[in-house]
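Given as structure tokens, the chain that follows is alone and in the form predicted on its own.
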Amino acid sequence: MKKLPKEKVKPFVEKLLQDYEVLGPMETAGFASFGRIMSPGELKLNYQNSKKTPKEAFFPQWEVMFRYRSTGQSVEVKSAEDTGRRRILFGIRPCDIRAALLLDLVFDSLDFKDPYYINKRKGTIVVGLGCNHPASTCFCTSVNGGPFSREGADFFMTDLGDGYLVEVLSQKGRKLLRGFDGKEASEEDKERAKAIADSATRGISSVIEADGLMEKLEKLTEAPFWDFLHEKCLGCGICTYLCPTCHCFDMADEAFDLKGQRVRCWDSCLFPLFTLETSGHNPRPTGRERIRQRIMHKFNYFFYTHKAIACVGCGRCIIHCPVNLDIRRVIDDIHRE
């Protein structure tokens, strides 16, 4: 463990920018969001949680998969696969790191390999930042996470007030020490870091009961419960677009004349067109079936396929839902049903 004084953070990031593309939290329209940092001054490490998730580093909202052009005799296809870039995802919270681990189960599984995702993921060093002050809507400890969970991080930082306690957790993270201008952490620094982590964990007031939830949902497939729940939902999809684990996407060809490109963009199970078939039939014709799909996928289907809950307790869907549809209350209602 080492200590990085706060006045040396900017020089440290400047050195990183010489060798890497750095993505980090920055202020955009009054909110914290992750984007490419061009100078250390853009980095805002005192944020509580970003509005848009860092998953865009690996799974962009919109990306070109390949481009094609007809020559008359044949068709030339050129992949737009992202390879060779060295990147750092700097200052990412533990809940979002856990979300990336869940996305790995989808895009880098034994059955399916997505090169667009995998290449970005492998070329990125993840620098985690402990969450000293979890929001009142955070419930990460209920879904196998925590405000100071180090799982999935290559390099982890704890804000001590006057500096950061730094832990190197992988060989990828060790590469960053070449630009490091810190010193060995003292026992006092380590004790302060532990006290901060313990205090943050105790400060999480939101709790959901995940045990038994999967089994209870199986019995509620046709329950009247969904009729009442969907009446409140607008179907706007904001919860899915801000969720760090949602991964549904659509693909389309954008073509003009003899050339074009295939693009992939985020989609949402709450949208009516998501399951509309060519025949005109839609197996999820109303909001009832669509909101049921969202809840079932998070807490039932995903567990069956990957043995994990597809929720990290970040609270974004609670904060930004325009009708205050609270996932914590939904889960409480499911248990009562």
Second form
Amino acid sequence: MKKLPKEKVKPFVEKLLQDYEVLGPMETAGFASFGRIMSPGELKLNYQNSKKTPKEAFFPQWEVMFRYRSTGQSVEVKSAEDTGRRRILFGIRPCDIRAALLLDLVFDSLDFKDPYYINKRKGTIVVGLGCNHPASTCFCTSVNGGPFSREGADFFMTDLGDGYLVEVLSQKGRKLLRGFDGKEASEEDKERAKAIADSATRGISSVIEADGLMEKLEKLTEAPFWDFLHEKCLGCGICTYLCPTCHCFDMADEAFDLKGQRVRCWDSCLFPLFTLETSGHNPRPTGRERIRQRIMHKFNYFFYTHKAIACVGCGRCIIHCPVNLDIRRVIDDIHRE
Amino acid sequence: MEEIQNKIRREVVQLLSEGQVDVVIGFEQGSLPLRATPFFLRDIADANRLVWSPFCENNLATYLTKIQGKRVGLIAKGCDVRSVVALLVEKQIHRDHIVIIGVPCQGMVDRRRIEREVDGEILKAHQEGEEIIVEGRDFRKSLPRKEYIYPSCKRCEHRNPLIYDTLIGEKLVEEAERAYHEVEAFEKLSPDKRWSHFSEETSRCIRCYACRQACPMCYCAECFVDSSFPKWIEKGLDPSDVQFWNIVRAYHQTGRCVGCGACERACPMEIDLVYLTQKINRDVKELFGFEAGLDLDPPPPLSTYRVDDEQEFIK
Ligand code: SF4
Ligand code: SF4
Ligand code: SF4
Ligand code: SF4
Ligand code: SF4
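For the form predicted in complex with its partner chain instead of the form predicted on its own, what are the coordinates?
Complete assembly follows, chain above in first position.
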């Protein structure tokens, strides 16, 4: 374990910027967001969960998959994927790392491999940052995570106040030490880091009851519960677009004359078009079925296919829902049903 | 506030017990500080969950077009009522299906602006007289309510509900003037500055459509962005598509926007394009003497035709 004094962070990141594309928490229009930084000064490491999630690094909201052109006799198809990128996700929170592990289950499974996702994911080094002060809306500890969970990180940092305690957790993470100008961490630093982590974990004030949730939902598919749950929901895309684990997408051809491009962009189960069929039939015709899909998918269907809950407890959907429809309350209500 | 809240509860109990309505739409305590949350109330026993506070920021009239076929009691601020009027004029709802419990509104507080005033997370908030008190792990701060109300509330000229079945509390003195000052300031900027503001703001848009969904006047069964045949717009984040979306959403409000600010409040990316709807509102007012949501009688200017129209171009 090493220690990086605060004044050495800037040169460290500068060094990283020479060799990598660095994505990190930054401020946009007054709120924390995750994006590409060009200089260390843009990093805002004392943030509480960014509004836009780092999942965009692997699964952008909108990407061109390939471009095509017809010459009349034949069709030329060219992949638009950039395969040579070396990137770092710097200062990503443990819940967002866990979300990437869940996305791996979807896009990089035994029977299905998505080259666009995998390419970006494999080329990225993940630098985690523990949460000294989890937000009151964080419930990561209820869904197999924690504010200092190192699962999935290549490199992990704990803010000690005067510097960061740094842990290298994988071969990929080791590469970052090349530009590193810190010293070995002292026993005292390690103890302090442990105390910070313990107090943060104890400080998580939100809980959801994950035990038995899947079974409970199993019995609720047609319950009147859903008739009322959706009433105040506006049916916007916020809780899914700002969720680090949501991964639904749509594909479309943007074509003009003899050329065009195939794009993939996010979709949301709360939208009316989500499962609209060509015939005009929509198996999810109203808010009732749509919000049920969101809850069921996260806490039941995903569990069926991947043995995990598709929620990492980041709290974004709670904070940003325009009508304050709170997933913690929804789950409490489900247990009460 | 508490007195108003009690009156609302009593009124609602009466409406429900007399069977005048099937459901009442109001607010209950939210799960976060600075938040109240829309509440669909059917059971009298739950009436004491109804709240009235400076955090009741949602425009509840939005739900009226979604909950057709029921008799609804609507707890409505000035702008909610303007939306009701506009929806009646556009024949989207039936007056006799709605009981309006009007509440004069002192303005709703801008939670995001308040959050920015403090370092650290706000864990508790309440109103004390004219102050909003916010508390966190190691701070307590008192902020003057009036200064922190939403921009749309600051320019609101109709805080008192224009129509209602019951009015809760005393009418307020209307005080806003210069309702169009944002657009006036914007018009003074150079074209380059205006363009850079517009393109910067829209560049943050994630096309979540919360602005559309929160807007009481965006009730189309199929929005143009959701039409795939014909396809008017692509689905991605190419700047031209995102800009197109934002412009058309605003333009579809011509002569219809009631200026409630619900679109702005819902936008997670805090995109400021309100000058667009303001500009259109002002043009419609100047050209046709019409403001949406004020009057039940005149038909909306953009959906009528008069043979004796004095405008040359229409003939
Ligand atoms: S963010 Fe809220 S209003 Fe929007 S779809 Fe999700 S639950 Fe509904
Ligand atoms: S469902 Fe909500 S709390 Fe769970 S991961 Fe998604 S945004 Fe975070
Ligand atoms: S179905 Fe809904 S909840 Fe599940 S991943 Fe897709 S958008 Fe998210
Ligand atoms: S466009 Fe915005 S301000 Fe105008 S009525 Fe709709 S939500 Fe209200
Ligand atoms: S709410 Fe904001 S981010 Fe969402 S579509 Fe509207 S302008 Fe874009």
